[in-house]
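A single chain comes next, written as structure tokens; it is the form predicted alone.
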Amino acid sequence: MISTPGTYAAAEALKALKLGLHTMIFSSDVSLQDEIALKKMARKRGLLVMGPDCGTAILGGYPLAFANVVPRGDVGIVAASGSGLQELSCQLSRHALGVSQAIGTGSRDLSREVGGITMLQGYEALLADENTRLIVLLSKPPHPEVAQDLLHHCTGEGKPLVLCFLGMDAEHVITGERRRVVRTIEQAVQAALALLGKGPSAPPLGLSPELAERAQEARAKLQPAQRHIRGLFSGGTLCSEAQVVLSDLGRAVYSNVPLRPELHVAQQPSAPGDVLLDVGTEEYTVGRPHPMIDFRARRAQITHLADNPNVGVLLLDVILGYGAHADPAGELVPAIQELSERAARVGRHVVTVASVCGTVGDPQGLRPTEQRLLEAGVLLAPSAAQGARLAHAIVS
């Protein structure tokens, strides 16, 4: 496992491969040319290069880097997303499904240049893994040529297969007896349950009656102009999934990592309409740790939302597990309380909606974290996707 400055990471990975070691490169800022060369060399030697920019893996039951304490089980995962892998593994565990292996690929693996080398290797490894009954491949939409290669190569004939291409156009979604192509993590969990015979083929995706009632109560506290959502996410994939859900609900969502180029907005969330920001991008993390560890960027933006008369909902993710902050609720609650106090001084109320990505076994504790957020007046959703639905229900 390599976590040096990116300038030196490729050289260390090369040493590891020459020693016959699989390599996980946590470092970012490794050149694309080095990534391609390392992965091609590893493939020839029958080794895996996970990364660069690989933040999460669970191998042989052992969590590496940012990972949660999830049970071992039947589902093998290959993911080009760290926070997406965490959310998927945690949501599976809430439905009594465990993880056999979870292999990270790095964020550029499904680019045209890299061609999905590690994802295809990971898929082949899970096909041969006797502990894996079902395989999930997770990423943002690959380059079209790479997507075709994956669809051609990963047939699901050997084992049931779910391909989750986050935000892929709905017309490309496929439902079959042994293979499903879906566009959200929420749908990936549904598909896994169905393919393993543990749930209906299409459980409802709407809010529960309890959450719908809470949304109605929260909506009554808002002024007529408060019809916009501001999201501040530490997980980039969770930010993207929330955008997919809100877009499907008919909302135009601006972001620094938008679904479409015309919806791009810079760091300061001052654009009209809904704005969801990934605060884990380079413009926020230069010279400071990842926002799952360092909450300064989010805290500063949370308190300033009281100055915007059009914002009705603050939407957050809270990620637990190894590597994450020891007390995320303790970091967020004072900022949320200050937001409420500042909004009240000008006669407004801002609703905070959050989802916690974690399990009862995580070091921070899922239940204590949720309880502290609830005591601060936060409305909790059971998943990031449901958090986006709850936010929409409040301001729509």
Contents of the next structure:
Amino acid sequence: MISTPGTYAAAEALKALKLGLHTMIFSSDVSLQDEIALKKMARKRGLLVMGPDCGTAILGGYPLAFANVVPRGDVGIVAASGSGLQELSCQLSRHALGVSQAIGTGSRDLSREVGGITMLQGYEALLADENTRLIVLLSKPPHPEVAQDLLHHCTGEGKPLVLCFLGMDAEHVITGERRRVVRTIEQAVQAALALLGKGPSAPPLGLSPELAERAQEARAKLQPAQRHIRGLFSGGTLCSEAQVVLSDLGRAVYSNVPLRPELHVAQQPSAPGDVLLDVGTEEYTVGRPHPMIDFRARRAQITHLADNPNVGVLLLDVILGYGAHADPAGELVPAIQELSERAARVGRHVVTVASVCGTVGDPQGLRPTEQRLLEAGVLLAPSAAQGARLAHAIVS
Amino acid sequence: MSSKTETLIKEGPRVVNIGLDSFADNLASLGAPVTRLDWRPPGEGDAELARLVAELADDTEGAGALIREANGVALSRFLAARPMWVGMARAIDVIPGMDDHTILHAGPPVDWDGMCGPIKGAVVGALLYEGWARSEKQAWRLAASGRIRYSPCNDHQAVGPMAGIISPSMPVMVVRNETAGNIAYATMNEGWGRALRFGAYDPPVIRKLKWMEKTLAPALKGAVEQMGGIDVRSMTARALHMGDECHNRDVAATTLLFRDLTLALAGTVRSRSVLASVLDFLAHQEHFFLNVSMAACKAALQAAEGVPNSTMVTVLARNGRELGLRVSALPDRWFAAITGTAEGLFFPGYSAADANPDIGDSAISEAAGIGAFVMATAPAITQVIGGTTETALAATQNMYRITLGENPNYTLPILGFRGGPAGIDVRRVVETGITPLIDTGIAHKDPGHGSIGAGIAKAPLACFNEALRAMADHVRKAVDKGAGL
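Let's compare: the form predicted alone is above, so bring in the form predicted in complex with its partner chain.
Below is the whole assembly, all chains and molecules, this chain first.
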């Protein structure tokens, strides 16, 4: 497990492979060329290279780096996204599904250059693993050639399979008996439930009546101009999923990690719209730890929202588990309170919506975290996707 | 799925953690098997060196396999060496490349202008000793005239402590590696205090050298030959069990040697007065074994020289300005870097300000895995730096981190008779940033003074970095040629 500065990570990984060790490279900032060389060498030697930029894995029941404490179970995961893997494993556990193994690939594995080497190795490993009954492969939409390769190799023969290509065009969704191709984590969980015969085949993905009621109450407190959502995410994939949900609801969503290039926040028209930011990208993390550990970037942005007359909802993710901050709620609540006070001074109310990516077994505890957020007036959604939906219901 | 992946999935991970400690904490709290690597950036943070270390790391194929195999050969040749002190000879008669205008010196190559005070002083002494100059003034002029050729001892199968001066008519000890037949030479130890090797050159110093040439050398020659040679490796092994590290603490080894020599000398030296003077000299000389041992170390390391692709260090030597090393695969190249002053204890009236930077070929001891490398067995040596038994243990433990293997001939009782660290690996030094420790005497920086103390020095890293870069070029060529594959 390598989390040295990126400059040295490839060298350490090479030494590990020479010693016959699988490697998990948490470090980012490893060149693409090195990644390819390491993964090819590893494949030749029957070894796995998880990463670089691999934030999480769960092997043999042990969480590696950033990971949640989820029950062991039937679902094997291979994911190119750390926060995506965390959200998926937590959502599965909320639906009484456990995880057999979760293998991270690193964020570039499904690029054309790398060709999905680790994901394909991971898939093979899970096919052979007797404790895995169903496999979920999770990533942003791969390069088309790689996607084709994956679809060709990963057929669902042997074990039912869910391919979740987050934010992929809706037309590519496949609904089959053995294999499903979906575009959000929420849908992946539903597909897994269906393929394991544990849930309805096409469950509703709308808001629960209770949340819909909360949305109505909150909506009444907003002024007519407060029609926009500002999302501040520590998990990049959660930011992407929220964008998918909101754009499916007909909203124009801008981001620093946009679904399409023309939706980059730098392209934002003068008329303000929804902006969902991933504060885990380099522009925010230079010289600082990841926002799952260091909340300074998010706190500063939260309090500034009071000055924006068009923002009605602050949308947040709160990630728990090993590796994350010991008290994320304690970090966020003061900023949320300051936002409320500053907004109140100019006669406004800003609603904060959050989803907690975590489990009751996580060191921070799901319940205490949720309790502190509720006490601060935060509306809680059961998933990142639902959080986006709830935010939309409040400002639409 | 490969069997290795199957094992990972079935049995779960046994983690080696490099980097963020909290990741290891989390795993440990869950009872997962986790090892924390005491990691620091290799090559002192030079990313290119870190990559070279990884590229050249042992492997089952490619460059790493060539090196692993080569180091195995070099180390086993070194460990198999059995150096015997077999006799005495005149330098010019036996040392390759020695002639009537050559003076050998310690350390890597250096010209007259670049020489430190002690070497200059010793050169002047040697010119007087040889009779090439009649006065000190004349000697200084001749030394700088360009008519004298200066060359490192180590380039001539020889080693010399401190200034390391060997001139043509000096008697040298002949040590032969009985396993491979190669031979190494060293001058005899003159004793402590004012001595040529520390840069002193006044008349008593020269007179003593003459006595050693005319009286001591013939006596020892007769005794050693009568004994059929002296097994230096075996004597070293015994002394290591008696609290010597056989570099700067040789009292046990010298005593063992004295005992054997005395019996032989009693039989071979006819003149009672000669016998008395020889025994008197040896009995008051705690370091006499050092030079014997240095020649033995040199003979053993010579056996490991010239193995293509081997990254094992075969020479460590200092000229009072630079420390130079040589690597098995590149036997004709020196890699040198500016070296510092030893940390140590000074005789009354002297201080660190008087000290010359680290000097002498005696670091061949550490290259051969004794001296500071086996400090654990000789904790008394740490008194020169005010150290403790723990200092000594830690020193040896650290040296295991930069060596290829262990020497079964030299066992260390305090470490459960573990073999001493053997075969310095350039790759490991660069990777860990740990450089060899060297037990050493300290010379006055100005010519003419002599020895002023004893201490422990640390080799500079830069020469190892340079050697690693050269090894990368060397091994890449071998891989390109497909040699050994």
